[in-house]
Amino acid sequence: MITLENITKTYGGKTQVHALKGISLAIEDGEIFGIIGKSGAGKSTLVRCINMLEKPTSGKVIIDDKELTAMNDSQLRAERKNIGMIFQHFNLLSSRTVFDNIAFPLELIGASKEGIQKKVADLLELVGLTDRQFNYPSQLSGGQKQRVGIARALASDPKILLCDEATSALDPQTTKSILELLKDINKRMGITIIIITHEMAVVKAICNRVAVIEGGVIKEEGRVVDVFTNPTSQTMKDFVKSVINMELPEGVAKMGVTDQPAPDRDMLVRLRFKGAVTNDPVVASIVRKFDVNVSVLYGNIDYIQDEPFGYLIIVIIGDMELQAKAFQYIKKLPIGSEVLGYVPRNN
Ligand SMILES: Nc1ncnc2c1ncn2[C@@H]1O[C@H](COP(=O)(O)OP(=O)(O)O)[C@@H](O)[C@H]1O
Ligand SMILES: [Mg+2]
């Protein structure tokens, strides 16, 4: 478990930069935790505080009951073996082969030649680069370079892997394969992974939970499915919007939506589903229970990893009072719902 308690980081100099302004987070063992934010939000500073490459100005970093912020340099060096890190620009040594890049951290801790040979062979296999072991970084694609970065980060058998924009320099297809590799490593080895990113698609693809950071402050955090179906902060709403469209379809907006009900208007409702709830029974039961008609204007189903979630925009057509009653009924169902407004009745 990683616990951050009220971390602040102020960079000195004439004009001080308050990069982190009191960050508290608890990250469970074995989870894939996303930290998303725009450029300059404080993500890299935060992730560097976790392994103490950057010393927080105040606050505590606690990993498995050990307070890193209270350790001296040699204690920290020992503790850092439990924390691997990968970077946007891979940070490989250009004069070393793939094999020797992965072997590097093992050489530093004085591992035996046989030990290194065996460990690096295993890691090469894990990241699928056995046939590239004698190549130099300049002979590799971006995705292959990041695989080397991952293998090197895993060489010391860390319990935690920090990924700072690890896929930001890669194309979408390569990003997908790297994220799959990370997910596989998390599953097979139980390594806790922290993903720093500015892309919501990355969070959607592999994270269990996510926190959104802006101006050195966590604006919102939660399970990825919950955050996607019901973002509360404007920052998270904006990120969610970048991957799924929650806006009213243009055609609906053009119908002339008003705030107030009227005898010649019908109720426009948005339903949000998550998990295995399907939308058909909801619509059918409204029609059955109340003397109204329902027309479905727009539907969208998507998946967060394996969990389905979706939106449905419906019009409840009928007597004003019955519309309101039908909505009261929908409100009690275990789905998200909101009245978007009222549209002219289509005779
Ligand atoms: N070494 C540094 N010295 C001074 N300011 C810094 C330093 N590193 C980062 N900053 C500032 O801290 C803020 C957060 O930066 P950073 O953590 O790199 O954000 P992100 O990774 O989200 O883009 C920015 O305003 C940045 O300019
Ligand atoms: Mg950064």
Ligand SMILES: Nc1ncnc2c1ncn2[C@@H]1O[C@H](COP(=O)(O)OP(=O)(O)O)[C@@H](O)[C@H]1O
Contents of the next structure:
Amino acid sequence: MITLENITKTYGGKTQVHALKGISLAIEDGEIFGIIGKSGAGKSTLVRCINMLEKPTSGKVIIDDKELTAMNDSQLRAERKNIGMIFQHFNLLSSRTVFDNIAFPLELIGASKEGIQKKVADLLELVGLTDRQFNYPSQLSGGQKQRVGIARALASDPKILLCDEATSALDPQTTKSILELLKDINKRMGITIIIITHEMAVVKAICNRVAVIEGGVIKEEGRVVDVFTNPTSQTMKDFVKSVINMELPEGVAKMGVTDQPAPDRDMLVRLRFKGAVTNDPVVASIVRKFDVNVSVLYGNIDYIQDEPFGYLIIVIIGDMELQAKAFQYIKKLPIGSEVLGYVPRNN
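Given the form predicted in complex with the ligand above, what does the protein look like in the form predicted on its own?
Here we give the lone chain, stripped of any partners or molecules.
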């Protein structure tokens, strides 16, 4: 368990910059936890506070009941063996081969040659680079370099793996392969993985839970599917828009949407689904229970890991009172819903 208690981080003297403003988080053993935010939000500072590369100005970092913020330098060095880290720009040693880059942390702790040979061989197989062990970083693609970085981070058998924008320098296909590797490592080894990113697609693909950081403050957190389908912060709303279109279709926007009901207007509603309810016949139920018609203008169903979620934009067509009753029925269902406005009725 990783527990952050009211972490603050302030830089500077007279002109102070408050990078973190009272961050509290609890991250469970073995989960993949995402921390997402825009540039300058404080996410990289936060991850560096977890392994104490940055010492918090105040607050506590507690890992497995050990308070890192109360440790001296030698105690911290020993504890950091349990925390691996991979970076956006790989940070490989250009004068060392793939094998020697992975071996480097083992050499620092005085491991035997035999022990290093076996450990590195196992890690090369894990990340799929056995045939590249004698190459130098300049001979590798970006994805291969990151695989070396992952193997090096795992050399000390850490319990926690911190990933600071680990896929930001990679193309989408390579990013997908790296994320699949991280998921496999998490499943095989039970390592807790913390993903720092500004890419919603990364969170959607790999994370169990996510925290949204904005201006050094956690704005919201929870299961990815919950935060994704019902974002409350502007930051998350912006990120969700980057991977799924929740805007009104252009043709609908041109229909003359207003915010006031009228006898000659019909109710425009957006529905949000997740989990098993995604398969429920909601539209059919509305039509069956009320003397209204329903027109589906836009719909989308996707998956976060194995959990389905979806959006529908519908028009409830009928008498104003029946429209209102139908929407009140919708509000009682285990789905998200909102009235987007009212559109002219097509006679």
